[in-house]
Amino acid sequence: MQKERTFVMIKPDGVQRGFIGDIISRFERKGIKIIGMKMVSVDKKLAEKHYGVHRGKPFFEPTVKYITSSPVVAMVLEGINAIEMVRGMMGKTNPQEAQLGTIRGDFGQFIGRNIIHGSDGKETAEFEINLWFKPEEISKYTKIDETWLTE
């Protein structure tokens, strides 16, 4: 069993409505670890970036529009299967979908405006830390509570 590292935006909305600590504390109390945190007012280029896979498809513009409305959360998070456990944790994108107990289950209502944006995987999570994340913005620590998840 490996360590990896997954990136995690708490989007505008879960911003705006208060969820930022509701959103932080299940990835702690899971036992996921927070590696790299920071608020950030997204300009344009960076979304643009960040969600250029999309480019050219309908929700393209809005979503960038929408990603640059308000500040949002990043977040490295690490732990052994992080980028599965997250996504299960963050539940099906469209929240309608996402079972209660979820993060979108229970705080989102519409896909357009879904709470929180993970990782889909490895190069995704890749891609994503290093275009968020310089590397002296990524903490290396050792918790106390991870010979306890482990084993």
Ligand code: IDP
Contents of the next structure:
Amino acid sequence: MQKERTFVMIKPDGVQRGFIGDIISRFERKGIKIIGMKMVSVDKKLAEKHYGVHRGKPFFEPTVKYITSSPVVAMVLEGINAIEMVRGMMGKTNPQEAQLGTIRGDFGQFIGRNIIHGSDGKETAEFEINLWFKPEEISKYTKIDETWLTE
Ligand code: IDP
Ligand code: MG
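Alright, leaving the form predicted on its own aside, put up the form predicted in complex with the named molecule.
The complete assembly is shown below, putting the previous chain first.
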């Protein structure tokens, strides 16, 4: 089983509404390893690069405005199948459609305020980790639960 890295961001509404602890706690309880974490006041340039694939869509400008409106918490997470696992824990893009028990399903109401971002595939994860983190901001370490997570 291959370990994967993924980029996760607690968006401004998640920070403002006090969900940093709960969200991080969910990843910790699932056994996902945090290997990078920082608070960032996102500028327009970074936001536009991050959402570059959505340029030209009607929600592009509002989404850039949303994630530059107040600090976010950026993370690099590592684990087996981490990209898909984190997407599952986040729930569907629209919190109205996200299952209860997921982060968006439990905390959100509106697609334009959906609390969290997570990379949607291997290439996106690599692009986003490199965009948000310098190599020296990512920690390599052994966590004591690692031998208990797999056979
Ligand atoms: P994702 O975050 O689940 O990967 P994407 O389709 O990649 O969803 O959209 C990126 C972000 O743009 C969403 O998380 C949300 O913040 C915003 N967004 C997407 N679609 C809409 C929309 O129809 N209205 C408002 N905001 C949207
Ligand atoms: Mg996406």
